[in-house]
Every structure is written in structure tokens, then in C-alpha cells.
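Here you get one chain, nothing else, as C-alpha cells; it is the form predicted alone.
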Amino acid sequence: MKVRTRFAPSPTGFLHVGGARTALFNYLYAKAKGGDFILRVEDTDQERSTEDSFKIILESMKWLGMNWDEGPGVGGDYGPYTQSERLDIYKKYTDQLLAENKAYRCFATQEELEAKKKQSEAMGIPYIYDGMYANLTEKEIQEKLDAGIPYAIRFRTPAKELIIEDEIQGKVKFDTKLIGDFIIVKSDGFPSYNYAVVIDDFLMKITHIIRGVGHLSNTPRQVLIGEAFGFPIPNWAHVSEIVGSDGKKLSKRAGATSILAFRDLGYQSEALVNYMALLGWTPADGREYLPGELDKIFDIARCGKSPAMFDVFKKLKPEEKEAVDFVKLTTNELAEYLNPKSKLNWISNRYIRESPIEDLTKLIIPFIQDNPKIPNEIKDPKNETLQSILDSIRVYLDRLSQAPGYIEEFFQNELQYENEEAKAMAHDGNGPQVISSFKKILEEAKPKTSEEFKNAMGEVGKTTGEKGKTLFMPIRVATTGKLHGLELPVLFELLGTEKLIKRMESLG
């Protein structure tokens, strides 16, 4: 049996983190067993579905690399591949329903529901439908139909034990009874999301549905609709839920945000979606770093239970966790959030470091295209001079966008101490004799190469008695203006003694 596997994302909004990582894993297993990856776009949500939020999603996924092998712009031999043009599809089946006395009309107002639900509340006990239109005759039933009555369609729900083996929660029961007769097509002539699911599933030879431990309440509503069409059951695997730094259900308060602010934060896609498949699922080998091999090793079966850490963004203060939305952020508030020390940093410092030169400097340029502190000649991904800049610079990034800062630095002439701080370190106890003798080394040795720097600095220490920060520091602020930044010989090296000397005297 050839793997089919899915996702069927609704375009109601952007793809998030949680969306992604089901899509991933859907697409990684697929690959990993040589079979098909499909998206399908499920949007009988017309009142919330949009064209904007269908182009996002698809966009979301292309910069991710998860191509599919059927589905919307692809095609394929079992489309459609978007709900609303398969409403004459789902009609057969409703009719089929019907005719067999699986399914009913139901003539059930809003308000009677309403009150049928706060009658429950009262008593304490959940609300179930309680079946009021199941058993109307066919003269009641053409009666309403001929005055208009507007109606949806219930699933006759039959009373017994469902086991649904699931590939990682393991073996789950649920009670029918508890579930009543549930809507299948509203009363808008769309189908509800569990029951077009199903008949789309099996029509598309889905054998494998992976998604998120939230949907497993659905699996039993799902699992009856098959078993009355007839229909193969498909294998069951509800991954993990993912919790924030804070251990709480991600939302627009908790960390949930667009993948692509995750672009735009300058996080490779690669890195991305390393860190993405480490959410509830680790390698045989333990081993984090996985360049190029996730397509061929990922398997659901090492899924865990537990929730996965999004470990993104810092835990928020109490006082902010009503104050912040992360749809919201801009891409430079976003940055503020987030959290140094996250496995997707150092996930993403990996790729960097290991990527080829040449493809960093092509993924560099939107980062550095307006920036009017870099030269323009230097803004082509073949620049040897932006090439080598960035080499120096990479052990130094989790992400693409904290480069130009790092650039700049090499272009600078006219320097300005960024503090009262970095000016003390300049004028204060030792700090101006330690910047006048490496002022005089550079004059006299003209060192070039970062280890004849380095021994540079080493003449400073034998010179003033200094060492440590009180060495270190005031030749810093006196070269760079700053407390803190890339390490000094390999600086040094790049900006020559010339433009060394010409950056101390600007400072004075």
C-alpha cells in the first residue's frame, strides 16, 4: 500500500506554527515511505475563508519546502483539491444517507437549540442534541420543506463503544452516546468539516491522517461516518500538543504567529523546519542537527505524548500577557520577544555557520538592500569583499537580520560612543594609556593578519600592566565605539591599520 498523506489547512487566517508543524509531519512521512504528500484546502468556513489567507498559506509552504505532489496549482487525479467545488460530490453521499435512514433533516431553530442548551447548563450535565427531528414523518418533513423551513442535515449516531487505535496515543475509547446526532451538512448547503473530511479522505486514498492531539475528540464523529459509507479506516496518529515557554497552549497571547514573521526575522526556512520536526517527535540517535535527512529518517512511530516546548519566545511577564499579541508585532517588536537561548537559535547559528558562502550572501541581500550605511557596490551576492565580511561575521548569527549591524561595522570611519559607558571605558583609570600604545603598535608594526593583531594587543598588556577588560575593553570602544561585537583580531583584519587609525582619531 503506497502512503498517502494530507493536509487540509482552512484559509481563515495565516499558517502558524502548530498548522506547519502538522503539515511538516504529514509531508516527512511521506517522503520518508516513498508515497504522496496532498494538500487539499477545506473551506466550508465561507463566512471566514478568504482569498488572502488561501495565498498566504500556499505561500507559507512554498518558502518552507514542503511541495506538494497534489493539490491546488499542482493538480492531481482526485480533485478538486479545495471543499467548495466538491459540493455536488458531498451531495451524492448526503442523498445516499438519507435514502438508507442514516441521516435526517433537522428543522431545529437557533433559538430552540439555545434554550435546549441552557436547560442543560441549568442541571448541570452536558448538551447533547437530543434527537427532536429524528423521527418526523415524510408528510411533516415535505410540510416544512414546502413553507422554507431552513434545515441542516444530523448523522443518526448509533449508541456503542468506538476503539480507535491511534499510532501514538495508543488505544482510545470513546462513548457514542455522549456525542448525539451531530451535524454533517448546515443548513447553508455545506458540509461540515468531519464529514467532508471523510468522504474527501477517502476518495483522495488518504491512508495515514496526522495532525494535532486537539482533533482526537473528532476522530469518533469521523470513524461512524466511514463505517456507514463503508469505508477503510485510515491510520490514526495524533501528535503531541505544543505549549509555549510559559507551558500553556500556544495563542495570538502565547507565541502563536505567522510562519513567514519567521522569514522576515531572518531565520532560514532549513533551520526552521529542523527545529519545527524536533516538536514532539526525536531521531533514533538523539542527534538535533539534521541537514538533508529528515525527508529520509522522520517516522511517526517516534512521536511522543508529551507536549513539545515552543521555546521561541521568552515567557512573558504577567503584567504582558494581556498587553501582547503576536499576530500583531511588528517584525522588529516580534524580535524583542524572543529568546536567545531557544533550540531554533541554536539550530539556526548551525545552518549558518555550515551553509556555503555563496548561497548566505544570496540570502543576505534583502537584509542589506536599503541600508544606506552600506555601500551599494558592496549589495551583489558575488561581492568578494561582502562575501569575506560575512564569513567573519556567521559564528556570530542566529539569524540573517542581526547582519547588517555586524556589516556596518566595516564601513564605519566617523565613529560615536554609543554610551556614557563606552566613553568612560575610553577616558577612565588606565583606558587612555592602553588605547595611545595600541595606537603606536599599529603605527610602527602595521599588523595585518588576525593572529599578528592579536599578538598586537598581547605588546599592549606587557606595556600597561593590563589585562582582561581593562585591556580589551578600551581598545574595543576606541576601534568600534561599542561595548560589545565581533571578536577583535578577526575585526581588525578585515578593516586593515589604516582605517583603525583613522576610526581612533575620530574619536579623539
Ligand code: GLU
Given for the second form:
Amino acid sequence: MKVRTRFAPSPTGFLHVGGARTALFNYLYAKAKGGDFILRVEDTDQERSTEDSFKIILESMKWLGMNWDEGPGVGGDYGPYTQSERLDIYKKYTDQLLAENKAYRCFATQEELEAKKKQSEAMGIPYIYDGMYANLTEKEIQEKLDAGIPYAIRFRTPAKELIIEDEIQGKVKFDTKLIGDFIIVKSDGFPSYNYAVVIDDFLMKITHIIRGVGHLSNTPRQVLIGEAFGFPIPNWAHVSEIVGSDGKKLSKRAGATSILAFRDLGYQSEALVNYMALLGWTPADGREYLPGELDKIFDIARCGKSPAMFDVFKKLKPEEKEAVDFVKLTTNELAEYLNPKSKLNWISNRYIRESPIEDLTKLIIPFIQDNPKIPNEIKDPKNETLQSILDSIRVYLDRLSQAPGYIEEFFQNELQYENEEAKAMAHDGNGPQVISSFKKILEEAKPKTSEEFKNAMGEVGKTTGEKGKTLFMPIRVATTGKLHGLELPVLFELLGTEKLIKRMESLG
Ligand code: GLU
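Starting from the form predicted alone, produce the coordinates for the form predicted together with ligand GLU.
Below, the chain from earlier opens the complete complex, with every other chain and molecule after it.
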């Protein structure tokens, strides 16, 4: 049977890491098995669903490269793929359940239900709907309908022990007595999540349901509905929880960060996808840098139960957890919370280092486009100067957005020392002697290649008797004004002797 998976977001917010990881596992599993990946919009919560959220989710999915085979904008044989457009389908199934007495109308008011909940609370027992409208007579029902009393439709939950075979969590037992008769159609006529999902998964011929472990507790309800209709039971795979850098549940606010924020921070989508694939899955050989391979080797059989650590953000202090709203931060503010040693940075750096330089140059353009410190004539993906600068700095980049700072440096002629320490490095001790000796060699030997610059610095060492830090640091501050930066011979080759001499004169 052809594998068919689906991602079924509710358009009530951004696409965040948790949702994107679920989408990704479904996408990768379908692709690895030669199957189809379906996108379905679950917008039955009319109050919380928005058009904006729908658009952001679609844009995020496209940016991540998770193209769906069926769904909004693409079509397919099993549409419509938006639940609010499928109400007549659900109604047909509901009529069947009502006719078979597997469901019933519940006329309970909000107050009645609240009162029962309070009673249970007072007794210290969990609230379970007690079936107060489960056994009305036909006549009683008709009277209420005639009086226009609003109602929900509840499923008559059979009491039994249910065992779910989950591909990741193993056998999980549930006692359905603890569920009670649950709502399948709300009083606004919209189906509940647990109801619509079963009908859609059946009609859309979904074979594998891969989703967060948080949904495990919904699964018995869905199995019971499926059994009531005689649907085949799909394969379940509930993926591990995602925790933050502190090993604790990912804070709601950090976890809500939009996938598009990672694009703005300068992560390549391939790097983020690679990182997210490792949140709960490991390939057989344990490798972590997997460009172009994920959709061939991914398998739910290698997904683990233990929580996956999302280490992209620093450990937050307890007071920050509540106070910092990641969703509201600007890109620069958000960057302050990044963990420099995250696995994402490691992976991202490798993608930056190993991408073909033409591809990388193309990706950098949006980050330098409006930068006034970088000359417009080089802002072209085919520009050779831009390509060679990028090639020399890429090893230092964890994110594409860090590139402009380095690129700017190449175009500064009038320099200043970044601080007193840098200035002292040029002026104190043997600094002035090292610098003037270097300048003299530049003027006389006019080195061109990085190799020649390396030799030139070696010569300075011999003349002045300095080596290591006391040799390189004065040269560094005298040519850049800064204490840290690119490897000098590489920088020098790109700048050329003429510019270097100008820079040294401007620093003085
Ligand atoms: N609409 C549900 C959600 O966003 C889908 C859950 C499922 O995959 O069944 O959580």
C-alpha cells in the first residue's frame, strides 16, 4: 500500500518548531517510502483560526522546502483539504452515528456543565461527563429541538480497555471509562478536532499518523470513532517531546517562535531542516550532517522516545521564561538569545562552509542589499570579488546574517581602533617597530598572494625578533583596528598592498 502521511495544522498562530518538526517527519517519511505527503488545514476552531496564520504556515512550509503533494493550492483527489469546507461530509457521518444510536444530542448548558465540574473538583476526582442527556426519549428530544434549545452531539463511548500499538511509544493501554461521552459536534455545528480528524484521515487514505506525543491522549478517542464507523486503524507514531536547553519543557514563548524568524536570523532552510530532523530521530550510523540525504534515509523506526533537546536558545533564567516574549522580539533582539554553541549553529556553519560558492553568494544578497557600507557594484551573485570575500570569511559564519559585518571590513579605508586595548597594541612595546617593519616590506616587496603575505610577516618576525602574539597582534590592529577577525594573509590578499598601506596610515 502506498504510504500517505499528512500534516494537519490548525491555523491559529505561526508555524513553530514543534509543528515544523511534525510536518518534517511526515514529509520525510512519505518521501523516503515513495509515498505522498498531504497538507490539511484544520480550521474548525472558528474563533481562533485566521487567514494570516494560514498564509504564514504555508509560507513557512514552502521556505522549508516541504512541498505537499495534495492540499491547499495544489488540489488532489481527496479534497477539499480545508475542514471548514467539509462540513456536509461530517454531517453525513454524524447522521449515521445518530441513527445507529452511537451518538446523541446533549442539551447541557454551560452552567450545568460548570456545576458538575465544580462538584468533581470539590470531591478531588477528575471530571468525566456523566451522560446526563444520554438517555432522553424521542419525545423529549423533539420538544427541545422544537424549543430551539442549542445542543452539542456526543459520542457514546463504549467502556473497555483499548491497546494502541504505537511505532515509537510501543503498546499503550487506555481505559475508555475515564474518557466519558465526548463532544463530536459543537453547538456551532462545527465538528470537534477528535472527530473530523478521523473522518478525514480515513477519506484521505492516510496510512501513517505521525505527530507530537502530546496527541497520544487523543488517540483512544480517535480509535473509538474509527471503530464505530468500521474504518481501518492507521499506523500511529507519536514523536518525542521537545525540551529546551535546560532539559525542561520548552517554554511556551520560546517554543512559539515562528519558523520564519530563523530565516530572518540567517539560517539556511536546509540547515534548519537538517537540525530539526535530529529532534527525535537518529540515522543508523549516527551522522548529523546530512545534506540531500534526509528524504532517502529517514525512518520512524529510528525515532526515539526520550525528549529531544532544542538547544538553539540559551538557557533562560526563571524570570526571563515568563518575561521574554520571543514572538514579539525583533530579529536583532532574538539573536541575543541564541546559544552560540547550539547544534544548529554547528550544522549551519557546515552548510555555509560546504555549499557551492555560487549558491552561497545568492543567499547572501538579501542580507547585504541595503547595506550602505558595501559598494552596490559587488551586490551581484556572480560578482567575483563578492565570491572571493565570501569564500574567505565563510568558515567564521554560523548564520548568513553575520556576513555583512565581515564584508564591510573589506571596504573601509578610514579606520579607527575599536578600543584602547587595540590602540595600545599598536603603540606600546615593540608594536611600532613591528608595524613599521611590516609597512616597509609592503612597500618594497609588494606581496600579492596570501602565501607571500605570510612570508612577509615571517620576515618581520626575523627583523624584530618577535613571534606569535607580539608579532601578529600589532599587524592585525594596524591593518584592521580590531583585536579579532579574519586570518590575516587571507584578508591581505583580498585587500592588496595599496589599500593596506592606506589603512595603516589612517590608523596612525
Ligand atoms: N490540528 C491538530 C493540531 O494542530 C492536528 C493534530 C493531528 O495531527 O492529529 O494539533
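Source: prediction; values computed, not measured. Positions refer to the first chain, counted from 1. If you superpose the two forms and keep the largest set of C-alpha atoms that fall within 1.5 Å, you have the rigid core.
Shown in the overlay between the two forms, fitted on the rigid core, is a CA shift at Asp45 smaller than 2 Å. Taking the rigid core as fixed, one finds a CA shift for Asp36 smaller than 2 Å between the two forms.
The Cα position of Val460 differs by 2 Å or more between the two forms after fitting on the rigid core.
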